[in-house]
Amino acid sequence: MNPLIEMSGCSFAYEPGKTVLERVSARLAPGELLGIVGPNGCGKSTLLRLLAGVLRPISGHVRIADKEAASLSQLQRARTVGFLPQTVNPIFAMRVLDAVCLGRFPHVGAFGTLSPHDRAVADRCLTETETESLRDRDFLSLSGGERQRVLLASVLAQEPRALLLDEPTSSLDVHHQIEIFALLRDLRSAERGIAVVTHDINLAGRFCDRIVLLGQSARGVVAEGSPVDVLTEPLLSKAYGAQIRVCQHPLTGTPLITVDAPAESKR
């Protein structure tokens, strides 16, 4: 099956001469939950934005649904790719249902009028994210976990085949983090692939089907593959420049990652 998004040999720099990523290749396939992990400043969010077509590489190619990303309009991209940045701060009050309906923007007519079908899609997305009980609440009154679910429902309302999320659990406590990742795993399908940037390697190892590991000094991909193949002590230690320990989670059997404290590493 063809990838939903594929980038090949891409490099990117925010300033001339200061390359963030060099000759990076990555892909997102239907039916998978892809985790993008690595140390601070290694280019995880940049990679996600390149996949989304929000940024354009200085070299290499990004293809979305077998078309060059650079050739697609914003509206065309939005019909295939749903992108949720790390921070979304609405500046005015809005009912939850209305916030989710905003996700229908790639499909509504010139006057932005919602059809019965558009409203049915919004209702379905509320159900999928278990936020239907919040539909009449003010978005600004929601907790962090509730907001993330509603924002996810809004992106899902675009009906994208590729869903790209940047640190969707960064401000949540541990049980809400697990709930969001479990929900993402359930939302992937034969037609939909999901890529998520996360600092939590343990969550990625537990829930993701495939991992892309970036490294600071590598300016690109250190390894990619299944969690068991990528989340190893040698590869993680290389990517993070620190002594990483990996064992097996006693309940799930997935990789469990920890780091030695300075005093411990000398023992």
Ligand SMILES: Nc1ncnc2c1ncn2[C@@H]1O[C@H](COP(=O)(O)OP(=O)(O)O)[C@@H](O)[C@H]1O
The other form holds:
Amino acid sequence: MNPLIEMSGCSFAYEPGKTVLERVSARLAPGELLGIVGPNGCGKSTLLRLLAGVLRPISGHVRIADKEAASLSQLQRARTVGFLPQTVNPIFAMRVLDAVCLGRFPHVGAFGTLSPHDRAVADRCLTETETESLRDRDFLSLSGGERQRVLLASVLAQEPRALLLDEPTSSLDVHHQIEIFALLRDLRSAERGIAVVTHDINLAGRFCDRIVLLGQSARGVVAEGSPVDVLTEPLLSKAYGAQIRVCQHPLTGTPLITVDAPAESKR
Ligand SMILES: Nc1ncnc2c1ncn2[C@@H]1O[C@H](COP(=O)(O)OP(=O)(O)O)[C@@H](O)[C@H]1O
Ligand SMILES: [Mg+2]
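And the form predicted together with the ligand, for comparison with the form predicted alone?
Let us now look at the entire complex, which starts with that chain.
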């Protein structure tokens, strides 16, 4: 099946001469949960913004549903791609339900009137993210973790075929982190693919179908493939520039990663 998003040979720099990504190729296919991992500042968010069509590459191509990303309007992109950035700072008060309904914007008509179907989708997304009890709360009154789940509900309400999420579990407790990853795994389907940037390599290894590992000084992809093929000591150590140990998760058998503290690595 054709990928939902295909990026080929893309380079990007925010400032002239400071290349963040160099000739990077990546794709998101329907049916997969793709994990994008790597050390701080290596370009994970940049890669996700390029895949979302929010940033344009200096060279190379990004195709969304077989169309050149640069040729699509914001609304056209939003019908295929749901993008949740790393930080969202709303500046005005809004009821949680209204924030989730905002996610319907690519589907509502010219006057922005919500149909019963739009409201049903919003209700379903609140249920899926376990935020129904928050529906009448003011978004600004929520905790960081509650906000993240509501934002996920909002982007889900867009019903995108490609869902791109930048660290959606970063301020969640461990229980909700696992719940969100399990939910994302359930949400992938024959039509829908999901890419998630995360700094939690263990969760990525446990839940993702495929991993893209970016490197500290690689300006791009160090390795790409299944979690067991990518999350290995040599590849992770190269990507992170640190001595990484990999063992097996006692319950799931998936890669379990730990890093030596400076004193330990000298032993
Ligand atoms: N808006 C920006 N302007 C200038 N430099 C940026 C901007 N956003 C990110 N960068 C730089 O680009 C590099 C990659 O950043 P980013 O993609 O956010 O990394 P990651 O998500 O892996 O932490 C970093 O060196 C960062 O400082
Ligand atoms: Mg980032």
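Numbering follows the first chain given and starts at 1. Basically, rigid core = biggest C-alpha set you can superpose within 1.5 Å across the two forms. None of the values given here were measured: they were computed from a predicted structure.
Ser143: CA moves 2 Å or more between these two forms after rigid-core fitting.
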